[in-house]
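Presented as structure tokens, the chain that follows is alone, the form predicted alone.
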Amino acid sequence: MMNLFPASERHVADLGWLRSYPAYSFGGYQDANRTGFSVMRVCNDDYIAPGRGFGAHPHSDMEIVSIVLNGRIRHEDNLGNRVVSSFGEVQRMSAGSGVIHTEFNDSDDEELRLLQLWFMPKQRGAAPSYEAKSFDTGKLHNALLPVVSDKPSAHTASIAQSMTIYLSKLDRDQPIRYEAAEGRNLFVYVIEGKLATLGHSLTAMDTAEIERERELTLTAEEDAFFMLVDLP
């Protein structure tokens, strides 16, 4: 069974130096029908300004990965991490029993692109941790290559939840097949492009949860990247 979100019903939050495409309620924007998805609870497509972005704020029980698209992001944290992301990077911070940060667009003439997903933790008020890990981009091509996981490798952000995070680079036409353990739950979000699963096309900036789905072929319908996430 697949639920679409289209691109075209999502809210848009257009502060002039941040516009932000959520998936899921978020701030100011509530709905009370679109409030997460298994331990997903955030799904932001965020363009933030040069030089521009979020000052220090806190956080809790929460697992928080930040993908890089397009810029670099600047993250500084009261854990004493201060590091510098871009295309091909990824970070990930637990939240656990608290932790306060920044995160700016550290160009002064770039807009950055980045996707924020948060996730429920296993355990809640754990000691909270911070990590970047780099994925060499080549292998995302048609192949879904893991960036952050519960079984983590060299080049795999590692995180407190069942769960892994896939990223794909698609040529037109070309498939690609996922096999999910039983129970799991599957989230795909289109990047870039236009993809075909179960029936259905999905376009850049659309949603799709999937449940009972063992198998799930994907199909470029035109040069597509793309986003998968395997969840409890």
Contents of the next structure:
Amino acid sequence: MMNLFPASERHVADLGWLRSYPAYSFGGYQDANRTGFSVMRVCNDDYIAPGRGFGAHPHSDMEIVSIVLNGRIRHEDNLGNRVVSSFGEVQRMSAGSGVIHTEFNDSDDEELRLLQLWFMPKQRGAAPSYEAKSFDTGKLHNALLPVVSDKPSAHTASIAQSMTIYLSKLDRDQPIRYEAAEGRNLFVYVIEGKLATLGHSLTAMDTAEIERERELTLTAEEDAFFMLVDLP
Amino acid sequence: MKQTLLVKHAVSGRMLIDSGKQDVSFSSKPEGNGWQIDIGVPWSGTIEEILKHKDELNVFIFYDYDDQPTLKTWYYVGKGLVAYDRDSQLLTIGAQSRIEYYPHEYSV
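Let's compare: the form predicted alone is above, so bring in the form predicted in complex with its partner chain.
Now the full complex is given, and it begins with the chain already shown.
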């Protein structure tokens, strides 16, 4: 079963310095029917003006993933981390029992685009932690590349939840198959281009929530850049 | 020095109590290994929401000074008790820990 949420129905929050497209209720956008999917609570596609960002604020008991799509993000937190990430890098912050952080566009002239994703952790009250990992962007080509997972590797950031985030860039007409374990949920987000799956076409910024499908074939109807999340 | 209490829903960011805009009394004190925040506030649908979302609360006390930067204290509720006593119109929030921070110490 697939629940398609088209970009045309998506809320836009425009604060001048921030243009945010939340897939689920967030900030001033509240929809009781859209509060998350599986353990995913937030999926924001954010465009942040040069030099601007989110000032110091806390989080707790949430796994927060930032995937930079364009530009540079500067992360700073009370754990002592100060890291600049760009496309080809992801950052994962386990808020646990509490972390204070800032996220800013590190550039003076380039807009930052990032996916901001929040997931409920497997366990609450864990020690907070932060990790940034880089991956080979060439490996996105016609493949599903895991960039965040509870089965981490040298180029895959860890996360305290039973899940994996894949990124992929498919050439036009190229299909790719994904096999999910029994009982898993899948989330697809089209970053760029056009994708077909389960008899539906998805264009940029469309989301698809997929339940009870063991096998998924995704085919690029145009060159496509997308995210697939395998969730409990 | 001025103190402001804020209680927000952690995921949505929605403000539930703002002592700067509502007539509420509040105090905080160490309790066991954590902290206890007592808030004098009449019963309302907002209190019901606080109790419903007790696992997803952000509780702050801001300390604004005339001659020094604002100090923000954030309380981690975690497994702390969140309860309301209708007779005394008192909302009690137990916090496992807290973090004090000066926003200006982070680069922008």
